[in-house]
Each structure stands twice: as C-alpha cells, then as structure tokens.
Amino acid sequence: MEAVGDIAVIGLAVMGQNLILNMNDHGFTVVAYNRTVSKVDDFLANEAKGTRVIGAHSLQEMAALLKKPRRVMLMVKAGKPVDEFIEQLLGILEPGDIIIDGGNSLFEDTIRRTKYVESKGLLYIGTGVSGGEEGARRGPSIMPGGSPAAWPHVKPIFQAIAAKVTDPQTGAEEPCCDWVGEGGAGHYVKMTHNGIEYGDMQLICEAYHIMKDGLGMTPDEMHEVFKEWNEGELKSYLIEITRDILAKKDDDGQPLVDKILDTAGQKGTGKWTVISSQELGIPITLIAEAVYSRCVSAMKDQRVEASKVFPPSNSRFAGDRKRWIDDIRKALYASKIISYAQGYMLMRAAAEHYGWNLNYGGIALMWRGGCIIRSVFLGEIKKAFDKNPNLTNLLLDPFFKKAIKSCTRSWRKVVSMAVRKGIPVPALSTALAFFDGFRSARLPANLLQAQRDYFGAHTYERVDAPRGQFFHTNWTGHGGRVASGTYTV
C-alpha cells in the first residue's frame, strides 16, 4: 500500500465532507475516514466522486496511506470521541505524526491533550475552524495551536485552504491563518471568536426588535435597512444574511423571519466565554447578556404567561423614523465596538495567564474572511495593533475613540427610549453602562468595599495611601481588631 495521502481527515458530516474537498481542490491527496466506513464509501461515490480523495475503512489502512511525519485531523464531536480517537491513534501511529482536532474543544481540553500525546512523543493541534459549511468549502478562518513544532507541517495546507484577504497596509493577499500559540491558544481564539459572534447577532436581533415594534417596520422595509447598512461601517456577514433573511418569503409569500419560534438554541461556546472571563476577572458583559438572552428566550411558556399578567403597553417611538434608523445604527455601532473591545480584553488576560504570545493584529487579519464575524471592522482593529502592538484597550485607539465619541448621543437616545417603551435590550444597555464605566475614573466601589470591611472585616485600601497597603476598621466599636485573610476568586 503506497503511502500517498497528504493528510487525513476523520469525520464525514458536514464540515468534514467539506474540508477534504475544499483541501482536494487546492491539490491535496486526502484520506478520508468515518467510524461508521459505510459513510466513507457513500462519500466517495457521491460529493467526493471525480475526486483524488481516497477513502480508508480502518484506522490502520488510513495511516498506511499516510506520507510521513502524518497528519491525521479529527472533525468529530467535542468532547469523549476526541479523546477516544486519540487512544485509537496512539497504537497506530508514530512519533512525530500530528494529530489535529479540528472542532470546537474547550481549550482546556486542548491543553490537556497537548501534554498527553507530546509525551507520548507525537505531535497535537487544537484548531479552530470557523465560517459554517461554506466556509468549509471555500475557505473557513483557520486559528491552530498547540505544539510549535507541528505547524511547519500543515503550514502548507491550512493557508492554502483558508479565505483570502488583501491585508490594508501591504495591499498583498493573505490567508485568514497564521499559528496562534501554544497549548490550548487556538481554541481559546475560536472561543472568543464565538463569544463575541454571540454578541454581535444579540446587538443585531435588538435592532431589528427596535424596528420592529419602536418603529412598526415590516420586514420589508429592515430589509432595505439592513441592505444599506452592509454598504457603510456595518458591512459584515451577519448584518449580509440578516439582509438576506428579512427578504425570504415562505411557501404562502408571507415573511419566514415571522413564522419562527423566537427560541434560540446554543451549543456552549458562548457560555465557556463567559466562564473563562468569571475565571480571569474580566467583564465581557455584552457577551454574558447575549448568553442569557437566548436562555430568556427558552422559557416561552413562562414568557407568554408573564405577557398576560404584565401586559406591553404603547411601544411606538415617536419622531422621524428616518431619523431614529440612523441613531439605532449608531447605537449598533458602538456597541459593536464594545463587543470587540471586552473580546480583546479577555484574549489579553488568557495571554498573560496561560503564557501564550498572541499576535493580537494577526487575528484581527484571521477574522476578517471566512469566520461568522468577518467584516469591514476588522480592518480597523488590525491597523490599531499594528500602530500599537501593546494597546491595551480598543477603546483607546484613536479611531475607536473618535467613532464612539460619534455615536455616543444616538447610543443614549436609543437605549433609554427602549427602556421606556419596553424593548429589551440587554446587550445594547449593557454595552453602554460598560463604557459609563470604563470611562469613569471613580466608581462606587469605595462604598461596596466598606460595606465588605463592615460585616466581613475584608479590608480597604485607601486614596491617601500607597497601593497594596490595607486597612481595617472597626465600624461599630465592639467588632473585634483582627482582619480577614485576601483572597481573589
């Protein structure tokens, strides 16, 4: 059996299928692999059919067709089936081989793994890969980590398969790929990634709520909203298929958008942000909401119930209609940049904490085709970090600055009339009270600590005092002189 294959990729759903033809179409021998080996020979007389994609029918028969140090890249459920294939796969390969999990593994895991199979002398990859079935097919955003040593090894073929884009100051074309860090970094990017893709499509669904029921709109008239939006600042993926979405008709001609049930689902990305962020001490608030507001919007029977006990008044908006379209499109704005601002937040704090080198204007460069979240903004945050690599807040980038000072009065308007009429807007408000303050530079914590001092003698510290020095006080005269022991949860 001659050694012929490139790489091989294990799993035949979707996003599988679709990257072993997406690597075939770039001229890469791939072996294809499923547990189930009827799906491999179904594959290959159907979507892989005319294809140099060679199918294995056992996991030995697949690393015989492997050219060596093989790469073997796993696109199955997260979770117990990694780890079992990777058993699987340490009695059969040899090392120096790689082994590349391809799906959304909790970073910890990915860093778990990482030790394990290099100290059985292989190589590992934890990899996120983001853009759905398409960009599977035609190029997704690529975010590997773990061992350095492997990625001269798929270097080739993860930039050779991943979207393309003109980086903004050289003007060449660039793969939405480059090698994140070590250990767990590349899913730790792809987390986030998917965190901050909460965020953006709760910011976008309170908008069109906004229009809907503030300003009556059909979804017609979004339609032609959302259409010029993706031509200005907004441009993006979400706001292109919100666009598309609001045009779709159903059999009947009615809008489809308003025959669905208004319950999202999830499937734990955006809740291991927010973990990670409790873990590390960093307020992706935007996130958090955007997590809970699909959690509120699982509990359907309970909110129709609440609607006849507390039923909507008057949500109308009054005023120019054309006029509050442009203040909600500000209002998207920069709560959009928020979003980002708390996502790089957080990567920053992961960086420091597990000791990873992120190259924070790279995965502006590797989100800006491919992914869930590419967009024109994008561009703007690369530039920001190439300007200053060691930026520690986006808010405090020139441009940044410069367009929330812009949009800050529709923000206001907007929040606060949804408020009065009723809207929820969770993300939007949040984001906005997350600015409030981060730019405040004294908050009411003073008060919060004295109130821990009082009933926990866990001490403060003091604005006439050097920092790190605390003090205890005895606030009703028979509590006792000795202080509480500090600690950071």
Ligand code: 2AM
Given for the second form:
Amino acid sequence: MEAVGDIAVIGLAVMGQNLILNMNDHGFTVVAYNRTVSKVDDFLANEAKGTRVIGAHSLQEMAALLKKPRRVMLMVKAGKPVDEFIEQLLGILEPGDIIIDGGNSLFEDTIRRTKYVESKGLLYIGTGVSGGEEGARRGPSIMPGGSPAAWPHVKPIFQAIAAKVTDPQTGAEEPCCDWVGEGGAGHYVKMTHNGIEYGDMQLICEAYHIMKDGLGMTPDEMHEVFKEWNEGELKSYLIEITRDILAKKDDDGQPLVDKILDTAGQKGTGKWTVISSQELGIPITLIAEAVYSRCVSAMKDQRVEASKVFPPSNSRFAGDRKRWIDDIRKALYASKIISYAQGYMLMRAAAEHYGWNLNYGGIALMWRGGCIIRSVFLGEIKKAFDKNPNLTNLLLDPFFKKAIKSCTRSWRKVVSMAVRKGIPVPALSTALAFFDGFRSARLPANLLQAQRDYFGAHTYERVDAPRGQFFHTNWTGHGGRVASGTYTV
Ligand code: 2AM
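Would you generate the structure of this protein in the form predicted together with the ligand, following the form predicted on its own above?
Every component of the complex follows; first up is the chain already shown.
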C-alpha cells in the first residue's frame, strides 16, 4: 500500500464529508474513514465519486495510506468518541504523527488531550471549525491550537481550505485561519466565537422586537431596514440572513417568521463561555444575557400564563419612525462594540490564566470570514490590534471610542424608551449598564465592602491609605476585633 494520503479524516457526517471535499478541491489526497465502515463506501460511491479521496476500511489501513508525519483529523461527536479514537490511534500511529480534533470539544478536554498525546511523543491539535456545513464545503473559519510543533505540518492544508478575506490594512488576500495558541486555545477561541454569536443574534432580535412592537413595523418593512443596515457598519452575515428571513413567505403568502414558535434552543457553547467567564471573573454580561434570554424564551407556557396576569400596556414609541430606526441602529452598534470588548477581555484573561500567547488581531481576521459572526466590523478590530498589539481594551482604541461616543445618545434613548414601554431589551441594556460601570471611576462597592466587613469581618481598603492595606471596623460596638481571613462571601 502506497503512502499517498496527505491527511486522513475520521467521521463522515456532513461536516467531515464537506471538509474532505474541500481539501480534495485544493489538491490534497484525503483518506476517509468512519466507525460505521459502510459509510466509507457510500461516500466514495456518491458524494466523493470522481474525486481522489481514498477510502480506508480500518484504522491500520488508514495509517498505512498516509505520508509521514501522519495527519489524522477527527470529525466525530464531541466527548467520549474523541477520547476513544485517540486511544486507538495511539496504538497505531508513531511519534511525530499528528492527531487533530476538529469537533466542538470543550477547551478543557483539549488542554488535557494535548498533554496526554504529547506525553506519548505525538502532536495534537484541537481546532475550532466554524461556518456550518456550507462553510466546511466552501471555506470555513479555522481556529487551531494545541502543540505548536504540529502547526507547520497542518498549515498548508488548513489555510488552503479556509475562507479568504481581504486584510483591511494590507489589501492582501488572507486565509481565515492562523495559529491561535497552545493547548486548548483554539477551542477556547471557537467557544468565545460562539458566545459572541449568541450576543449578536440576541441584539438583532431585540432590534427586531422594538421595530415590531414599538414601531409597529411589518416583516416587509423590517426587511428594508436590515437591507439598508447591511450596507453600512453593521454589514455582516447575521444581518444579511435576518434581512432574508424577514422577506420569506410561508406557503399561504404570509411572513414565515411570524409563524415560528418563540422558544429558542441551545447546544451549550454559549453556556460554556459564561461558565468560563465566571471562573475567570470577567464580566461578559451581554453574552450571559443572551444565554438567559434563550432560557426565558423556552418558558413559553409560564410566559403565556404570566401575560394574562400582567397584560401588556401600549408599547408604541411616539415620534418619528425613521429617527427611531436610526437610533436603534446606533444602539445595536454600540452594544455590539461592548460585546466584542467583553469577548476580548475574556480571551485576554484566559490567555493569562492558561498560559497561551494569543494573537488578538489574527483572531479578528479568522472571524472576519467563513464563520457565523463574519462582518466588516471585525476588520476594524483587526486594524485596532494591528495599530496597537498591546491594546488592553477595545473601548480604548480611538476608532471604537469615537464610534461609542457617536452612539450613546441614541443608545440611552432606545433603552429607556424600551424600558418605559415594557419591551425587554436585556442585551442592549446590560451593554449600557456595563459601559456606565466601566467608565465610572467610583462605584458603590465602597458600601458593599462596608457591608461585607459588617457581617463577615472581611476587611476593606481605604481611599486615604495605600492599596493592599486592610482595615476592619467594629461596626456594632460589640463582638470581637478579629478580621475574617478564613472564608469569603
Ligand atoms: P458513525 O457514522 O459510525 O455513527 C458524527 O456523529 C460522527 O461521529 C459520525 O461519523 C459518527 O460515526 C461518529 N461517532 C459518533 N459517536 C461515536 C462513537 N461513540 N465512536 C465513534 N464514532 C462515533
């Protein structure tokens, strides 16, 4: 058996199949394998007919067909199947070979697997692949992390099949794929991408809700608004599909969107992002609200009951509709900036905590095309990090500072009117609350510290003493003078 294969892909569900066909289009010889081996023959007889894809009927056969170092990419269900395949592959592959997990794995699993596979002398990559089935076929966004030594061997294949965008700085065509960082960095960045995706979608839904209930607009009218928005700074895949969704008619000619039940599902990556943010102590409030909004939407029966107890009052916004639409656009844009600033704060904290050297501008470029959150906006983020690679917060970049400033009036107007009219805007309003907190030199946490010291002797620092010096007050005049150092609230 001749070793002609450039890479093997295990897992012939749609994502795996499409990645293989994409690799084939770019001149690579791919070896295909699947646990249920009959699917290998099905694939070769149908989707892969006429291509140079080679089917393998066992892992041994697959390994024998690969050039060295062997590159084996898993496109199987996240969780146990990945560990099981790694275990089998370790018995077949050789030191220096590379195992790649292209599924939606939790980054903590990827951290563990990278260490484990490296301890056996092999290399490991855990990579985010975003863009759905179509992206996998035509050009996904690919976010690889793991063993740095594996990257040069995988780079030509991944960058060839990835989506391409024009670098806003240089004008050159760049692939939406670059090395993200060590260990679980690739899957972490993919997870953050998904969290941001939750936030972007929720923001669009809130804008839609205000236009629908506050301005009384029809789907056709909103279609026109999103069409216009997609020609400006909000231009993005999600605005584009929203535009198209609003124009879509059901068989009876009525807007399909009105017939869709208002309960959202979720697969967990938004939740993971929020869990990680809690562990790292980073306020990604907008993504958290987006996750909770899906939870509220899922409580359909309870909401229907509650709507009878607390019936809605008049939710119409008074005033010029055109001006409101412009205000809503600005509120959406400002909130989106906050969400990305929070997402970047999270990645920065994770990089520090887990010891990854993240390439922040590169991440913006990877998200610029191929994936669900692709947008012109990410080009601005790339520019911001190109100008200042050490930028600590996106809000401090001159472009975003100016953008936020030009939106704040409209943002406050929209949020306060929505609150007055009883239209829920959790993402738009939490973004504003975060912004106001972030730009406050003094917050009421002085009182909070006093409360903690009062009931738990947790001590406090003083404005008139150096940082790091802790004080305790006997607030009630009785009880001990001992500060609590042993437990925290
Ligand atoms: P299958 O076709 O044999 O079910 C997406 O489900 C992909 O993950 C498929 O290729 C599927 O293989 C594979 N997969 C799911 N669970 C698996 C398991 N426990 N072990 C191996 N492969 C699995």
